[in-house]
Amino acid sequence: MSRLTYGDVVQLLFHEAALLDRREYDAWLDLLDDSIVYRMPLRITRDPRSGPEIRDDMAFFEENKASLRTRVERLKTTSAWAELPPTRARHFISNILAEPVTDDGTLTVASSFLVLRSRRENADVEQIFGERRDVWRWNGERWRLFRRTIYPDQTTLSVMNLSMFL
């Protein structure tokens, strides 16, 4: 953990990104904190100012480990219809800034993302963007996300759903 290099910042938010585009959801499940909070506040257009872009009273969702446990195991019945077929993905990441590993150790990281969507043979490819601010522990064995915040940089959403991990 002391030895923790930007290069293995980069390599695991890159592999995070690799299971999510293979649907490997239980394998993505198995890098989050027992404690995690999942959570995307809503961002509104105003005038600077009239205070903050991000209302972080409301979410588009905040969910802890069970819930998200409950959507993966979902994604494997047939009462999925908004993923029947599944959808294809890409996540990139990129702009991936690391703070130092604090005493406690835990790893704040601060990165861009771009999801890419495309649904059945339909030409229009869905986008969602903008910022994620997470924070992974290590547990003594390896590092496990344990908050993860998500600031679209769109007021209104230009996907169907959220079915899709982030």
Second form
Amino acid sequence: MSRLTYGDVVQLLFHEAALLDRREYDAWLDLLDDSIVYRMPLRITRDPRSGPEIRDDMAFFEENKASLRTRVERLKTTSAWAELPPTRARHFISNILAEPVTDDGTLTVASSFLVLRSRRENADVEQIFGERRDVWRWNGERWRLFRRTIYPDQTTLSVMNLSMFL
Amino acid sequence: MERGGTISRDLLESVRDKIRQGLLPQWVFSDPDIYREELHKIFYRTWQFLGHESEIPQPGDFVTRWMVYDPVLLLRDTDGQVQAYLNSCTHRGSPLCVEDGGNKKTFTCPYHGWTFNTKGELIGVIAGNKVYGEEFDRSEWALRKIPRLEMVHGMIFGCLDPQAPPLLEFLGDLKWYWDILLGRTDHGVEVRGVPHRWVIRTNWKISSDNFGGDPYHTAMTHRSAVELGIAPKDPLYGSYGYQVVLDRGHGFIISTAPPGLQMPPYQGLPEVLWPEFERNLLPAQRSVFQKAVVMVGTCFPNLSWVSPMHGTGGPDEPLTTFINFRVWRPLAANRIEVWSWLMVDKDAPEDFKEASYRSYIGSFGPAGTLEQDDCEIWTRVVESSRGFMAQNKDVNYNNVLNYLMGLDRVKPVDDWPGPGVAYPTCFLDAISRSFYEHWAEMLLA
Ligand code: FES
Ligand SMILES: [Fe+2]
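Condition change, the form predicted on its own to the form predicted in complex with the partner chain:
So here's everything in the complex, that chain up top.
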């Protein structure tokens, strides 16, 4: 099972996206390795000759399994107002570029994301988009997300919060 | 932009009188005319926060910022002096620099190629004297400086009004409290990384007032933290401490541990820093600081800060603390752009800085679990304040909001060690009333 076809990789990422869209957060947490590093650094606009746009010294998300679990537990409370009533978010994952699985069972995969979100009765739609760089690992039984870095394409976010996972 | 014509003096006076009675007409949260008045009478006349010195440490370092709609190029010139210019070319108005930050010795305009140095001097004109003649005086076409630029504790402020009082006079007694937040260690604070920026649909006064004077919201808005066991169940938990009403609409809130609960002194800041507190703070400042759990407030009109004690992730993680400043930049009567900076004492140990960073990201910024719920509710307030009834300027529909808490009931503390008028509880609308009274006075000025 540590050998993957491109179709398997697509299925893996779409399965994860479906868990998030369906708000099956405990199942999503189960997909995450216990030593996961999940981060979303900031982007700034700058002259490419002067340095990278991504600023690794500040982030929107700087998470480990425990902090992600706290966020999930929060969503189960009766007072996480940003998600109560729940928003409707759809994760569109595309442009999937997978590297061959290494002998030790490591899958490196990049994908684009577009998340559209509907809040309450509002006809306006919020959106956020960018790229994810993942490392997944085979733990002998299943693939688990081991590293995820999320690169937003915006410097100033137009979503009013990041109450979703990307 | 047109000056608002429909806001009469009589109307503003009636608003001010209502505020003195603890009532705020709801229409001020989303009326476009009063928004235009606010720009002219408040934002174009008061000091606005631009950034911190540590964001531009080296000669040539620059960041671009906004004073509402005025684009600002903030930089350190080749002599090491901080300068702020209107980020608009003197030739035909193009933005001179469209990057968020970097390091440059010269700035060349992409429109016709005029080039300026960090002193703002026009040093390069394509075809120069050949097209403009020998009499062309480049010094007349230097970058336009932001009229006023002053600093305190590395916090850089600009002001568009050349006649405005000096920054220290504008801050008044707030400086005494900012010493505790920003001037307690030998080398002061530094900004980590770059500020978070995002846009939310609310009115700038709602967020300013929430940080400035509304710890009452914490029990309900942030109830998820209570449900998770991160914050205590006691509905009065957020009330313990002091509201300090300061001049010019500023306020400073110091929340303290509930009676009987032992909290570490100085917000649990590393003990290696304590001798520095002794060196840099007066005994009276230390006595306030020592019992602080949360320090939060607003510098009128739209610069807020929060320095709480918060965990770094799971509910079992130890509490740590951080300093977060934010500008609620008005974009429209019902839209703001939030700029949020994380600051930390330069002299703090690295592991503390890291914990402080994680604690901030978990709780504030767009992904912060506390911030998420704040922004959600502020957005809803504006949604329900737009209609005919809420907008009625004669307040015929009882469309006034309740700022009555503690009015004529709660008396100031007699022996408060610091400046300002301190009240012995955080559940109080004293700072909010003072904020809105000052706001009305400025609109009337
Ligand atoms: S507008 Fe800048 S050179 Fe013409
Ligand atoms: Fe809040």
